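What follows is one chain in structure tokens, specifically the form predicted on its own.
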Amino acid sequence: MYHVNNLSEIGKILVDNLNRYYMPFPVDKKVCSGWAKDLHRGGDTIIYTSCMYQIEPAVGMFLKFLPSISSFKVLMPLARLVKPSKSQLDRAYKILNNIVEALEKSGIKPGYLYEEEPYSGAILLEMGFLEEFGEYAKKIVSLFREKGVKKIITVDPHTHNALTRYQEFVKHDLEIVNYLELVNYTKKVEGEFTIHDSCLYSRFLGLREKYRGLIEKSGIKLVEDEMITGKDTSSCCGGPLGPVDLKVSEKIAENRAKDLEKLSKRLLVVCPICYVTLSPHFKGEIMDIAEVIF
């Protein structure tokens, strides 16, 4: 576990990176925007990825650098070391394009900020750096206003949670909505899966029944057990704990994967962090719902 002083130092480095790059660590922005080809640039309604699906597969590598990160004088070399593989990026890009296709089939054609899209600041919120998160939120709200953005469509629970918390720190009239609230299209799918719910979507953001409704509409049968997948009885994947204590995070993920394997060898998730955290431990097929039902 990191010491408080080290955590404080990590917080300063994250803030410095966010102010410099609009990302928690240096990332080639083409990695973030490479999935989008035909979306119009900007507009009053945008899809907002916060680069979560794209970079989350590389975060584990970043976490391994964290204990010694304060010894780095400059962090730009990390951009070459901390990056997803081609297959990981191909998967992330497919998920995002599937979400856009589902939105368009539901009558919504969002714009996108491409390389100008900033990260949400969720990591500051989830590590408890509330004052820093509030200051960063003010900066991001100003950026959206400058771009003429009025409605933001989020695609993952951590970004959606962060943006809905902005109002606590800065008054704004941005409309924040998740894609799961907008899509009414699914393709037909056969077979059984079990599900690992996002803690944020399920318990705090009121979206549990939205994605379960879409899964049911697709034809998938969910295999559940109240003690494993219940709203109040299921457990976290452990992922958000990674920046604070990686070993405990991995142990939680290992135990969670064992529980889910009792129900099915095919697992659906709704969050890029859950996917990356559970994948090394789950002995079976694990997929995001946007890979399966759109």
Given for the second form:
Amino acid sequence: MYHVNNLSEIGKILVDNLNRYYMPFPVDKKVCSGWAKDLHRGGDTIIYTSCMYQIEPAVGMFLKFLPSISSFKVLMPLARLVKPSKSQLDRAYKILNNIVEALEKSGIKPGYLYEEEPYSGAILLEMGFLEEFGEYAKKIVSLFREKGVKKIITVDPHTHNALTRYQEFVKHDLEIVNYLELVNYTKKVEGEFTIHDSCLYSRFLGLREKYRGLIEKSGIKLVEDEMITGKDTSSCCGGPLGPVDLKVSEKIAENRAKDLEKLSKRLLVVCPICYVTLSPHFKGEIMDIAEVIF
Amino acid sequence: MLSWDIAVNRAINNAVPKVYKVLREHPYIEELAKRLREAKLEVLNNLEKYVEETLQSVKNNGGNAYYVHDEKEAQEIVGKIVGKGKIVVMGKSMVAYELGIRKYLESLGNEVWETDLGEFLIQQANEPPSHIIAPAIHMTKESVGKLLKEKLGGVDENSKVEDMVAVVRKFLRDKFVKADVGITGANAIAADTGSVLLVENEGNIRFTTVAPQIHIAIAGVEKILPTLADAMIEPLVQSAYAGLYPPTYVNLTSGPSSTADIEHNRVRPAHGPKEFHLILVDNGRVKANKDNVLREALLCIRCGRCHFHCPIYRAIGNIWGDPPYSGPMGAMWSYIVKGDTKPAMYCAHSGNCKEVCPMRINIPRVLEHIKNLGLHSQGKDKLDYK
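Provide the structure of the form predicted together with its partner chain, given the form predicted on its own shown above.
Next comes the full complex, and the chain you just saw is listed first.
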């Protein structure tokens, strides 16, 4: 139960893919951009998905192969076969469109980079490849400059965290803002849910009260327990450990799901990684807040 | 459910609410914690000066003081002081464990007993500690009963915890009385007076520091504080954030025992130890102090609170880190004293640890730094972009 993957080799895979595709995994860019229909291309304010909601449901397949790889080349043919199912993509696309709709109701009409949108580099940062992350950040900042982007609206915690860390590695004047800071709830909802906080939103990025405020204003009653959903006690879903040691990642998810089930069989999440990681273990219904209150 | 899951869930449910209660009822603790952080930073910013001052202060009290760079030097000095064929009682020193002191003294032909209950249990079970202040936390009360039945008798799996404690108490009292040497760690050391502060609940440290004729304290250089007033704060803060406030005992030792009862002229020894030895340990700490990110790890006061809020510790616990260092703080310390970067790789930046750390150490940021060092060391160059 304690076998760390060959992280240097995984780093090579990630960097190779980022070189080729501006993505950590080889992905058809239409999978990433297929959700957007009417958004204008580019502009100084963009919505930035980093393809997280779209691709995350398929990442588990990569993780299962990682412990046995001796060379990243072995993985490549397999990787091309992996893509999210139609229902997974439909769900992701709906979430992103709901977010855009909520932004528009707040008077914001963002642009989008479509298939030119790069990945943020978050996985490098979170695995500890700081130098590689810094180099990648420089490339992405240049890319945003070339496109005339000035304000970036993120939609998930990992991307938001990565972008707010860029300044440690490259000087820039991009404005980074999360959609939760810009929107109001758009749907009245009744009933009880419990909540699994995003570690990054809650304890690193100061957004915990933002989404909790939106949820409560929408009419939802959150079932809380100081030992399970408190700021100091709400645990990680285990997702970020997937590339390092999948067994430990799954054990953390199992522990977390068991705790949350004690509070409610209906669970709200605010992160696509948390959704994917907790889904196999949580006995009940899991929904992203963007599926519920927008 | 695995026995680790049972044991750690019981411990979390006992410990976490207790710390909140202590902090609510004694709001001055958080102020003391802030002051302690500042005082510790003052020492780390001027470490060489404070090490010199501490060594001199101990000598001024009639004690002996040493500075050691590594495990080998520490073992040699302790070996010379203790000798062979002695009875040694140990009062729960994680630094002594880090330096392999017990096993070294046993190899010289000494009888060595851990006297903290948790340490005694893992010594009997021949297992590594699983938590910085609760080393036998991986054992359920049932497994403790079974172990004591085999080793000492008089209790079994179904006995009450009080009865288990009583069996060990009876066994160890005899060892305290007969012991030649007592070895402890230190929670804090005052540079200006050479005093060592130790906080505890069992009374084993009080016995260990007073009953034998020789007391040896072994501590990392990061335990030094500028003054005795600063050092006195540490036991209060440490025990509060461990959820064990007020502590049952705080022990202060400034050199060998003394008396001034005849003409108010202070002479040594009196009833307590005739000799006092302080061994200040580097073992990776000085190098860490030169790295601005790693330096934060040296502020750790070993309260063990971060363990109980960490999802990785809860999932894999006593196999995460290099003994005696486990949990989030242990992932930092495994690198500092062993150069091991693997435990840091398991940080999922959950961030609970930084929220609950009394010293406000941004542990995930320190571990991220160690990950980066590990991924680029041993000839592993930075991966290049085209």
